[in-house]
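This document starts with one chain, in the form predicted alone, laid out as structure tokens.
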Amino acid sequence: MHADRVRGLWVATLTPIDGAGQIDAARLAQHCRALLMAGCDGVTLFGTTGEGQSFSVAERIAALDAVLAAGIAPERVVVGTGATALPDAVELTRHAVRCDVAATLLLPPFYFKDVADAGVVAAVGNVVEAAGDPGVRIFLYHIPSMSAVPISPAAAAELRRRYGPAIAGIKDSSLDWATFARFRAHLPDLAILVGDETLLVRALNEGGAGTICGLSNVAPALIRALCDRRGAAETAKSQREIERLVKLFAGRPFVATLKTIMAEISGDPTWLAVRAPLVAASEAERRAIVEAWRGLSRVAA
């Protein structure tokens, strides 16, 4: 695997769904290709933005195979392999290793709540060991707002101690600067990426590795500018713009809103579809979202 490449701008990629309710792998590959051509360093499949937990193991494996067969370089792909059942997470991780993607993004099992650090360590360790390959590289996915099972700095440090380079980094989607700072303090040798675009510049300035984020689906040039920090004035302007864009999503369901913007940018209504339990934006909601999107001073699609 190629975890050392997971730096800079990696897109938490949306998953297009066809009229039959299945993953549209051709559109997914086309979208990945467009994002890479737009200057993104890589794509991340089947995270939260990609509705990963709504798709079966077989669907996720088939879609990854199709994306790679379409010519997307595996070293520019991270794939989410989290699942509530450990054997499913193991199967997805083994497949990712066979495909030689850059790394996997692994949630802790999330059905049982109030899980102790020892339980998180045991679960992730089970995946590492059962993957059966010394080359496995895992980014721990800390997103307590969704999983309700946090990955503490202490748990991450213990996993790193036990498994060394198999634990390659952390995606911190806590949306909390103090949490990022704790990860950096406890794990200075790990790549820590943020999910919150508004924290990206600050994180990079404090030694962060970059971002895996959803807004880069529709504004890759803007996020690229934040990553590159092209002078103080331009960076400050980009920071203001990303903060305005983030406000568009306040009080709105993130995936349905992002897919509405994607449909508007592409002119392709296929992008509106989501898989249950998510619900697509209503016609009135779509009009409001599109009006707000068009009202932004800059949309770097």
Given for the second form:
2 protein chains.
Amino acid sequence: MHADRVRGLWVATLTPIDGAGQIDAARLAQHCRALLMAGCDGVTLFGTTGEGQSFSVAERIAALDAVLAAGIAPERVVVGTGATALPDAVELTRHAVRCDVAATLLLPPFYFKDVADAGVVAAVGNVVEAAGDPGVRIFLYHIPSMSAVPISPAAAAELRRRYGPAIAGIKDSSLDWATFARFRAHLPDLAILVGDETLLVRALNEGGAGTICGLSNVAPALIRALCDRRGAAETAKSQREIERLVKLFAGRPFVATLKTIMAEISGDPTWLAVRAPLVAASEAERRAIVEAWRGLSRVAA
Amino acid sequence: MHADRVRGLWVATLTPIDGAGQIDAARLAQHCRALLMAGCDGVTLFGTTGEGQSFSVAERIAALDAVLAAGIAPERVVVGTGATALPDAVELTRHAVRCDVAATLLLPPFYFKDVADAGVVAAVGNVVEAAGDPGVRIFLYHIPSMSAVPISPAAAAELRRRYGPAIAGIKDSSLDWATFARFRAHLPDLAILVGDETLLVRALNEGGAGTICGLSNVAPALIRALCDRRGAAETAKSQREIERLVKLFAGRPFVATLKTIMAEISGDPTWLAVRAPLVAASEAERRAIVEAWRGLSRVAA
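Same protein, different condition: the form predicted alone was shown, now please give the form predicted in complex with another copy of the chain.
In what comes next, the whole complex appears, and the chain from above leads the way.
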């Protein structure tokens, strides 16, 4: 695998859904290609923005195969492999290894709450050992707002101690600066990528490796500018723009809102569909989102 | 299916795990048989106590097949079919229908949080419709401490309105009397089974249908006595005993503690094993649990 490639701007890619409620793999591959052409360093399939947990193991495997068959380079793909059942996470990880993608993004099992660090370490360790390949490269996925099972710095450090380079980094979706700072301080050898676009510049300045983020689906150029930090004035302007864009999402469901913008940008209403338990934006919400988006037109440039 | 059978005492059955970390289906069937012989009305496989979310679809299907092949009557079995991915819940539901078990126990998809009622209704509706059989019978599983996605009375009522007898009841694991009372008031036609053993007598007195509970794995006679309510003095004594037993679990992880007691009762250390992310009790914890259990010896009678 190619974990060293997972630096800079990686898109937490939306998953398009066709009229039959199935993953539209052709549109997904097309979207990945467009994002790479727009300057993104890579794409991440089946994270939270990609509704990963809403798709079965078979669906996730078939979609990754289709995206690679469509010509997306595997070293520019990270794939989410988390599941509540370890055999599922193992199967997805083995497939990712066979595909030789850049790395996997692994949620800890998240049904049980109040899980001990020892349980998180045992679960991730089971996946590393069962992957059956010394080349496996894993990013631990810390997103307590959804999983409610955090990756503690202590658990991550223990995993790194046991498994070395197989534990390549952390996607920190805490949306919290103090958490990022703790990961950096405790895990100097790991690549820490933030999920919060507004923290990206600060994180890069403090040794962060980049971002895996959702807003790059619709504003890749803006996130690219934040990553590249070309001069103080330009960067400050980009920072103001990302903060305005993030505000559009306040009080709105993230994935449905992002898909509504994607449909507007692409002129393709296929993007509006989400899989239950998510709910697509109502007609009224859609109009409000599109209006707010158009008001931020400079962001879309 | 046989939802009318799901009344009284149904065990949220523990899942034994063998030395290779796999479901020990022979021991599971033996445990189910012992529980039915001890006076339980039925068994529920792959709820929270049964670590259901820790096993893959294939593991859950194979274990149910093995339990039925071992001679457990399907009408005395409820099976947990919830999953974050609807195709998995559909596959498990179709299998349960083919097996003609009493009913299914369905968690809503639980990865995304702050899910709208419309999303829960769409998700459950998808499972009902895709089950492909008008005889499907579903108990909705309300356990916000784990799922963080509640079943609201309004969502349950809407599902009942749309799907009639396919929505047979609710397992209320809120551990909260007010929630039970709300379900009863809003859903007079549904069978409400409580997860909290200490609320069982009160719930039965107020029109509840019974319980699906974990402690009946180790104290079936006591829970049977609570269900049967043979006279005020006897019932009050049983109530005191269940409250003492519940106290043993305070501050201890539920499944590992229950399995420790199960190992003590059966003399079979196989029961100690849990699957990650759960962690088996340490030697010191085990001794403390066994000592506390022996102190409650009358409960075990």
